[in-house]
Amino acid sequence: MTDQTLPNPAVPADDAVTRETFVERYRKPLLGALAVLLFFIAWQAVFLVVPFNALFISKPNLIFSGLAELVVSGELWADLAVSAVPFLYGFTAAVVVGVTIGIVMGWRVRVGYALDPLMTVFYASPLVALAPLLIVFFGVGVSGKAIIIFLLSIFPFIFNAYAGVRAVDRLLINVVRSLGGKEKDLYLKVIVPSVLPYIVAGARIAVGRGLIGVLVGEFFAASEGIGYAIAKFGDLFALDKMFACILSVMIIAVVLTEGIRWAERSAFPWRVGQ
């Protein structure tokens, strides 16, 4: 990348794949796995020296047995299923409404002018601050949480769809028009395929914000759900189960975010590196 003419001794050549050993080739994931393993071992081992206080901290072996208990008894699945319902409603609504607003903003220049500052104001203000009000107004059920999740996760979709439409190749549009394409063809054949990568990238950001919405909603007012479970186990000083729930949320978050990233890479390979 720096220079093709001069071989650079400081940087190992990337094309010498055949000569690499297994360890060299998978160096990064191996080191990563090793570090995670070391982290858990160190966590477990530190209590051989430091006195262990179950009301303050937990140990990996207790956490994993707590996790196993929650999985076997089905509590974890029940809580996750409860939390998933408002998330799905709110997130789906955010996709539909956000992408529509974003595309119209990008395609109709005046709509873009009119809405861009407004949306920026909304995006910049911490809308999660409206959560107490929404919960009081809509009650502690699904609707209040779904609306919080919707409000938090809609803006990445709006802004990314907006940016995506503006990045559409004008030449392609002119080609479709010259060949007699209708407005519908423009949307289906040019705009949607070029905007889709942006929307998926927006989804990656929106997932994280949506999860914040789930937790805020459930910390405020809930009698079930994963956020409620974390708060409840915290209040009960059942730290092993609390850590187990935190760990499951972390795993879900990583799977969702990295899953979308993987989908981006495999579905839109030409976008990699942008």
Partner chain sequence: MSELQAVDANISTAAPADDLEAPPKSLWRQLEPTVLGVGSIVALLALWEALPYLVTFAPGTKLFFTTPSQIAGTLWTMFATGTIWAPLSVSASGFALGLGLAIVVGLPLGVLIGRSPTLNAMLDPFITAFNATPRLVFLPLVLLWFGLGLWSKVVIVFIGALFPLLINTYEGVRNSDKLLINVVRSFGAKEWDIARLVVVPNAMPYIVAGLRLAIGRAVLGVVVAEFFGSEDGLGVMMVQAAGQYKVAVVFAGLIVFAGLSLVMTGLVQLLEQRLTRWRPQHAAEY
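Positions refer to the first chain, counted from 1. We call the rigid core the largest set of C-alpha positions that still match within 1.5 Å between the two forms. Please read these numbers as outputs of a predicted model, since none were measured by experiment. Compared with the form predicted on its own:
- In a two-body description of the motion between these two forms, residues are grouped by which rigid part superposes their C-alpha better; on this basis G141 shares a group with P193.
- As a two-part rigid-body motion between these two forms, the smaller part of the chain turns against the larger by 17°, taken from C-alpha fits.
Form predicted in complex with the partner chain done; form predicted on its own now:
Lone chain follows.
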């Protein structure tokens, strides 16, 4: 006699399969959301034990109330719209210039040997400390902030594109050359497709650095924008709204990063699970 597992009569078979499929399909975002929820619950619970000074930190319930107030009044949307313009310009320029430099460094060995130490020096230098000088030189408008975002975001694209080119299978290059392919064919049919996963990985890092560039640029010289709002509410000790603005930047970072991951899964489905 063989053992058979009897279905639970209290739970329909179709519902059990549907529930299991939903949990398995959205396991990662559910776990991430649960971790964030537990973090805020722990943050709120700490105030029941430790009497923190309200001038230095705020409670999550007050932060969410301040966030709702900023959203309803429209202040948050206006500040985010102002900050989005230099971020778009600076990040787009970082993608174009950084990927181009990285591919050339990886494909042209002598260029790579010449520029790699220089790029490393610039990447390791405290570019944030140069923000006041850049603001004075390029102005307090969109251009100054876009330059800061560009300088902070470009290096992940350079180094990742460089590593991607160096990792290209030489057999593919030899095949294209043996079939009469020209230099343009090597770039378009071998190098660029092989480097794309590396560029996407670099974009995840560059997004965070670019958002830092937005805040730094608006901390020093700005009269509007999300960075200016954080500094303003901090000076007024309105910590609920200050943390609400910081939380909005965090949410944007998560959304952009997950959007990049979704694009990566869509463009490179064979890399899912790696």
